[in-house]
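Coming up is one lone chain in structure tokens, specifically the form predicted alone.
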Amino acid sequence: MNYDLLIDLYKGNSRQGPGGDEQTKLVLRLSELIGTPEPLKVVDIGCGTGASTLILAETLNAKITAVDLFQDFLDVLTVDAKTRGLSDKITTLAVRMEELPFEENSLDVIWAEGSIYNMGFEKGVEYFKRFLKPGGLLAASEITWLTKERPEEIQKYWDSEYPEIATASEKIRILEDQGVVLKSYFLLPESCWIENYYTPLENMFDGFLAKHGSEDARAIVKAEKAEIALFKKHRAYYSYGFYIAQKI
């Protein structure tokens, strides 16, 4: 996989996956994190260019560590944080999410919006919870089946792309098995996919191909178009679920 090309395509998008500002703010309200007297220690895992990180910094009394594998994404976040006067609340860290350098039982919040799938949901929950204080919160959005049965075409696609896709009840059982208690859950609306993610991405394809006329670049755009077409065809069967859970 040509990561340099993927980074160049995605870093111009405000989001690197489905999501929305209003949904991020909803999670904060549901989590009862707003207005804490003592600064929270928050880590935003797989933050990308920081759409959610900036909202966390604007809303919470917190020191936030924004973690992503790609420094190019973090550089965009650094510039935006400075522009919005939030640099003193955000520290960036380029590291693999499997190699987090934090002490166990040291964090108030781990935010994993659209990123936990990189480890797999069960492994990610088991790993992330060790860094949370007792009573700490995990907020993670995760690809989720909406129905018990679905068309073979979309079943095969996700079985190949991410075999851990499952229904919300199955994801919640994993949380319970890992000793974290579900506080709240909701589905992302279609706008988080179409208006906030796919449409801006589609608008960049022509410029991306004009800049990178390689076979790899064309293959990336072809794959993205296929994913978008599948979502538009089968969006009744899957979305992202946002899971808010507390370590006990």
Ligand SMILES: C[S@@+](CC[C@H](N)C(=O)[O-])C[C@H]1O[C@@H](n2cnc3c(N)ncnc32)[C@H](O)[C@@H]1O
Given for the second form:
Amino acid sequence: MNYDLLIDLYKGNSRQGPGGDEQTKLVLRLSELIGTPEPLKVVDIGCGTGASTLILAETLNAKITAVDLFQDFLDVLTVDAKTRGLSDKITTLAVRMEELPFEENSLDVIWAEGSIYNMGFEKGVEYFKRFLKPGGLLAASEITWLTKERPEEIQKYWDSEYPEIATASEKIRILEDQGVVLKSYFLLPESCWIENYYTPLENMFDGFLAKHGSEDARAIVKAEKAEIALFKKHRAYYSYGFYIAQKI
Ligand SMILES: C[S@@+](CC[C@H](N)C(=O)[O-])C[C@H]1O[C@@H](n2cnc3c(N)ncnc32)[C@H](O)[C@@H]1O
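Which structure goes with the form predicted together with this ligand, now that we have seen the form predicted alone?
Now the full complex is given, and it begins with the chain already shown.
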């Protein structure tokens, strides 16, 4: 995997996965986090260039630590936070989500938009929850099957890409088994995939290939195009679910 190329492609997009500002705000309303008298301690894990981090900073009374594996993404966020007058609310931290440097029971909110899959949902919930205070919230979006049966083509694709993909009821069971109580759940609409993520990505392919003429770059674009085509064909069968859950 050529990470330098992937980073170069993705950092030009405002999102590194399906999502939307309106959906981030919806989670905040559902979580009843807006307007707290004391600043909340929030960690945005796998924040990428920080599409969600910026909304959290604009909407919440909070001190936010934005965590990602790649400093290049965090550098984009640092510039955008400054432009939007949010630098005093956001600190960036380049660490692996598997090795978070926070104290146990210390955080009000853990946000993981399109990122918990990097650890796997079950392992991620089990690991992240230890950092939440009792009553603290985990807000995570995760690829989710919408039906029990689906076409073989898309089943095979996700079996190889992310075998932990499952229905919402299976994901909710994992939360319950971990003692994390589901407060709300909703599905991201198609616009979060197409308008907010895939179309801007597609618009970057020509420029990316003109800049990097390598075999690796062509392979990345080919794989992205295949993923997009599969989504367009099978979008009735999967989306991202947003799971908002509270540590008891
Ligand atoms: C699908 S993107 C989502 C980015 C952002 N939350 C969004 O919604 O646009 C997943 C993010 O997780 C980050 N990531 C991948 N593996 C990671 C790890 N082990 N530790 C921390 N971040 C990781 C990637 O760099 C990427 O920014």
